[in-house]
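The chain that follows stands alone, in the form predicted on its own, written as structure tokens.
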Amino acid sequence: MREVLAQAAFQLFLERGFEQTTVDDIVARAGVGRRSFFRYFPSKEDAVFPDHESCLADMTAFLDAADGGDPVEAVCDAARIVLRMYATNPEFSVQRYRLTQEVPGLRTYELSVVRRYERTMAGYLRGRYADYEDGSLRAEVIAAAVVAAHNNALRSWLRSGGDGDAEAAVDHALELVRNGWGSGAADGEAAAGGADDEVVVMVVSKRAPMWRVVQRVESALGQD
């Protein structure tokens, strides 16, 4: 039923627009009552992202089981779980991305979902870096870097209409994080790159929302 409702909702959003579609429209298309909708989705926004809850649960379970090895590698692998969710159904993912760009409320909702993934990664990393003097800071920085790298590559793929190898693009982006913070890098320092590598240093307020931090990182890297 959850899938039926989500499919009916998304079809209507594409046909009529998000703001013009009501919950009554959705349940009528699905052939169920209003109670059925709210049993599965607290709001219309949730119906646009029906797969994120299960994806977050999968990520949490994966990190709970990742009790050894390189913690940076573990969160990079966790990010790939999100990628696979998108890549499983490229057509739907591209349509959802385009819809999200058109509706400010959906963009805000998506950013809140991204923040939940980031908090999950940071929580895992704080446990792994508990013995470091700067463990909490390191966890937050690495989690933010993984999310920024993953989302930059993912959005480029979505903007292209789902063309190309999304996994290869995300792997390339995450390699930058692994080189800087993984077990192969110098402790506390980014690994030295080639002569043409550039380093971006950014200072933001601790109270700045994470979506603003990610936006500034993407801007500094010269990408939308």
Given for the second form:
Protein chains: 2
Amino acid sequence: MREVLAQAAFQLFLERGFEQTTVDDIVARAGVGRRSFFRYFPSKEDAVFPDHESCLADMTAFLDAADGGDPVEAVCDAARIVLRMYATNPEFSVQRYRLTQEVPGLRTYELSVVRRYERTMAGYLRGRYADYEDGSLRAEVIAAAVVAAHNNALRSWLRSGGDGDAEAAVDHALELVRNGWGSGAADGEAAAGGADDEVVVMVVSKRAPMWRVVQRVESALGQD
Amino acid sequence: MREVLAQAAFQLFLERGFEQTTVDDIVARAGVGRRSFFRYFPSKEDAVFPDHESCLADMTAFLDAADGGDPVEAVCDAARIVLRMYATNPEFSVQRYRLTQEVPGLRTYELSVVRRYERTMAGYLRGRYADYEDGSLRAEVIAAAVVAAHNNALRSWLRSGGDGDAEAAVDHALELVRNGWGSGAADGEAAAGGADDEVVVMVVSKRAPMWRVVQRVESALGQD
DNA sequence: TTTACAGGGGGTACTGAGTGCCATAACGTC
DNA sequence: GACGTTATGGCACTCAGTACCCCCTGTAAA
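Okay, that was the form predicted on its own. Show me the form predicted together with the DNA next.
Then the entire complex follows, led off by the chain already shown.
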């Protein structure tokens, strides 16, 4: 029944637009009572994102289970869970994206959804960074950066109509975040192979922008 | 008149709560017609944030004028504009914060406001990073990080009841972002004094997390 | 077969936000 | 004083969301 309502709603939204479609229209097409719609969806907007609730639950479960390893890597993997939800139905995701873009109310709603993912990630990182100075700050900044990188790649994939490799695009975007904040040692065997006291000599110009310095550090550490 | 309405609305929101206050209540207290309320505020939520519109205009103007210098520094300064708006009326800001925290609808609305700041910053950075590889990605990630850092400091200042130095707290939070993505040379005379080809030798363990590496780089460059 | 009970769904009426339209008053111009 | 312009009030309407009640169905006990 939830499924029937969601499909009827989405069809109508595509045909007439979101705001031109009333809940009465939806329940008329679905052949159910108006009251039932609000039993399954708290608001009209929720019918556009019927799968985010369970995806958020998935992410929460994943992060609850994750414990060892690089915290940044963990939230990057968490972001990939969301990506896979989108990538499962490319046509639907692309149509929904276009719909969301042209309806301000849906953009705002989507924002609140994204925020819940971000809060979940930040909560996990806060726990992992509990012993760090400014752990809470670091957690929120990293969560925001991961979400921004994920969304950048996701949206460019959606704009392309769902062609291309969404996973690869997101991986590439998250790379930028990991380069800034991730832990190098947890990344791969190349880094793990070195001794603790291995010495790296780096030559760098003081006028270079910091991100270039970071790039140099990466390549010096062999993480590329 | 806008002022009268905003004050009447805010008083009532504090007395009875946001959802328990109808627009009719507000216009009754303000002594104006119901229609006039919606002339000045597109929605009930807007009456809670009467100053964000002009603040956003300020930020846009500031970033339009900013051209030289470190782009990250520019958006950090842009974030400080918002902070100063909050710091101008600490009591009001604190009361509004508490109100916003307990009303989901206001949280969502605030989110959309914050998003507009973030988009403004990202747009500016996109222009500055036009020649960079992944410039758009970098712009959005940095904007998100700056906003997250700013909000972290701002909220902790608001939670404290408006005591303490909000500017200092935000400066400290933004430091974390600048450390990751800013350009070192634009920071101060200490860095500018060095020759372009000055050599820094850094010793670092491969097992250290990346943020610690970055810290080492900073102190080696004398940016602390 | 009848009665008691429980639960999912439908229907009705209501509140309240937001909009469109028109009337009216204030103000300045000619 | 006639006229256009602008700000405000009033009225009626749409529609999302909610509270309340009813009905239908399936199940178990008498």
